[in-house]
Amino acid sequence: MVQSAKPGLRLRVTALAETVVRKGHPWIFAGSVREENRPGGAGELAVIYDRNDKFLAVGLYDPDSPIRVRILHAGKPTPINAAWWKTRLEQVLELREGIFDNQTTGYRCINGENDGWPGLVLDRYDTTLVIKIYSAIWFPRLTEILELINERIPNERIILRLSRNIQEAAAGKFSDGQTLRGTPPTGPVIFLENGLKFEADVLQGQKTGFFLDQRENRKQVESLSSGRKVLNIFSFSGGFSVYAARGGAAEVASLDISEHALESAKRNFALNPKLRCPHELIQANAFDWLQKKVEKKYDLIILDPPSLAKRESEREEALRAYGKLIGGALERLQSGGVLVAASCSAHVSADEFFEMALATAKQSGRKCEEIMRTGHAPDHPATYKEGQYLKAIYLQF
């Protein structure tokens, strides 16, 4: 006797969740699921019906995550098959056509939920591609997706990076830093950004190896650097520092707590031998260093800390920490100088961050002029609230 295939996974959700999905939000949380016809497996397609038993959306099911379903499509029913995935990939690549020339070979090709690929990002570093996944929903589909990407984007290798929360679930199948295609890199991968060379640690580095999302802000810093003494706080691998040097800075200092990051910054300067700007490396905790009383002042300070609010409960504390950092940076800023303050904390909204920055500036008693505000780069679109994390404000004192 032949057993019939198990029925498709069908879910019903709360009225509030229905409304949220119709407005385009890409997540359904576990607490919003009020009915499912059977247990689902990671990566299985789940069809969501509304209270009138009509199709609402389809997404990828994750039984082990608070985000129970990551939406792929909402509206009218459509088959999710190989042709659908191919079209979805073409759509996101078309959005990036014409943005970059041959002087920029490092950029984001797929930006997760914001591009309709929930829990997956794809970055290009010259001929190396890096896929990073944040949910186990992709494990059953990785081979299929890999083939699509390989067919569409020329490359020498494809590297897999895994979010920490799914590395245990991947054991025995995939591993962080695994080379999925081609030969493993023997060291950092070199790529171009606006004609400057940088290295990316695609095997173990933060994110996929480099902070590609700050490209436009780095370019702005370059335009402001001529003749200035520049301090790059939370410098990581020195992206802002290299741009400042090319922009004609009189001197640049890169400050980071990580010796590994500062060594990378040093190598990035070496990759661009035409840069003649003196470059000082300062290994220190930024919060402690900014509290020290010193005489040296800077004309341009970049303040780009890591996320200070990993969850909503940390939002108020993060705002206080940002204010402390900005206040400390202003003590080091020369009259007539420019402060660039950035935040990558999704739980701190842009309005909250800008309001705090301006309030801190006012408290300093110094005359302040706002130059500009910036948000997401074009290859890092933000289409829902939680995806809107990056913001920066430029202030002249």
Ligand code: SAH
Given for the second form:
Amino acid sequence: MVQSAKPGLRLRVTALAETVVRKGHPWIFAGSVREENRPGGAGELAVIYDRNDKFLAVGLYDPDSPIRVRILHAGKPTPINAAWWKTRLEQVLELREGIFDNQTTGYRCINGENDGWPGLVLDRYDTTLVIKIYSAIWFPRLTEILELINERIPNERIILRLSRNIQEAAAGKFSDGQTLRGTPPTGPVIFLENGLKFEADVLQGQKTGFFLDQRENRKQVESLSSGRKVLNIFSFSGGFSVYAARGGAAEVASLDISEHALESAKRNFALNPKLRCPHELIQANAFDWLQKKVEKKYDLIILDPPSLAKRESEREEALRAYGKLIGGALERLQSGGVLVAASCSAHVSADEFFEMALATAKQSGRKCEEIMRTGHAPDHPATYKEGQYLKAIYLQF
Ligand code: SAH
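Structure of the form predicted together with the ligand, given the form predicted on its own:
Whole complex next, starting from this chain.
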């Protein structure tokens, strides 16, 4: 907690920001702050008052981010104390109760703003917990939060991951990949997802070490794989590939630009020795590879690129890139085959992504039937616009 004799931090915001916060949006941008009784420090509690001087919301203040306040609570005034934090943790755990059985030990426990923990993610990989923070607001209360999590979720160790933008601010206090509790892992940690074993590089891997958000799509891919030749483009550690193999694929190819990712895919197959499916590794830039002369066709292609629009100004370009990728993948898709195209760009809406996918399918001149559209997994709730990033469309040709 930030202890100080200073008066509490009080803010007034624009009328538009008031409305937006009242509707439940979790951010107040710097440009929306009209009045501030004094300068605030990172992680201080900031109370927002409305035009009639009534309590509107309370959040965590960040002087160094364009998102000046991340809202914790809006509505009736409430003290943000130890009991409040405890209840907030209970709420997220309750939400996930009964979703997973003991065959799935890797899942998200806290999904940032969407779970009322702005800028904080908590993932479980079996007995290893990973806290990833995206804002310096958490540094002053990290010890308190850590204790709370440790009391409530049994674990062997807790790892801290920091997004790049806050690593400098953490210097001397915390570091990316730091083991906050228990002994540091000696290598990747192993967990279960629907009975399949996977490794997660919790110390250095992307996100917190694995793309837990694609679990449900991986399960769908498993059910579509029987007898098919499967190509997993942007495979990372081969999540979709391993599921396809269990689903009875005739063969699977994992394509990624990163050798590191492909090595991990190979290890993930080795972790599941009952899988008898041939697995090919293709190290290539997907954009270039898809432009090349078609040598071989596949019956099921998964396209799951990294975010192609990091900011709003890149939206149009990202949509074109999706079109190009989908068009290229269709060149390699056997007649009767299925394309699974996913997007994790928050700046590209689900509707415009699906529209682009369908338009590209039409341009190919091939007959196409939509099988389904999917969104967020239950352990990755999305409760505000910017939190909705993941969407996928399944098309049969
Ligand atoms: N489908 C994966 C997650 C994909 S993450 C899963 O379910 O786990 C995106 C992956 O794309 C990363 O592994 C990254 O190395 C890879 N990548 C990024 N740019 C690429 C490119 N131009 N060509 C091929 N792979 C690329």
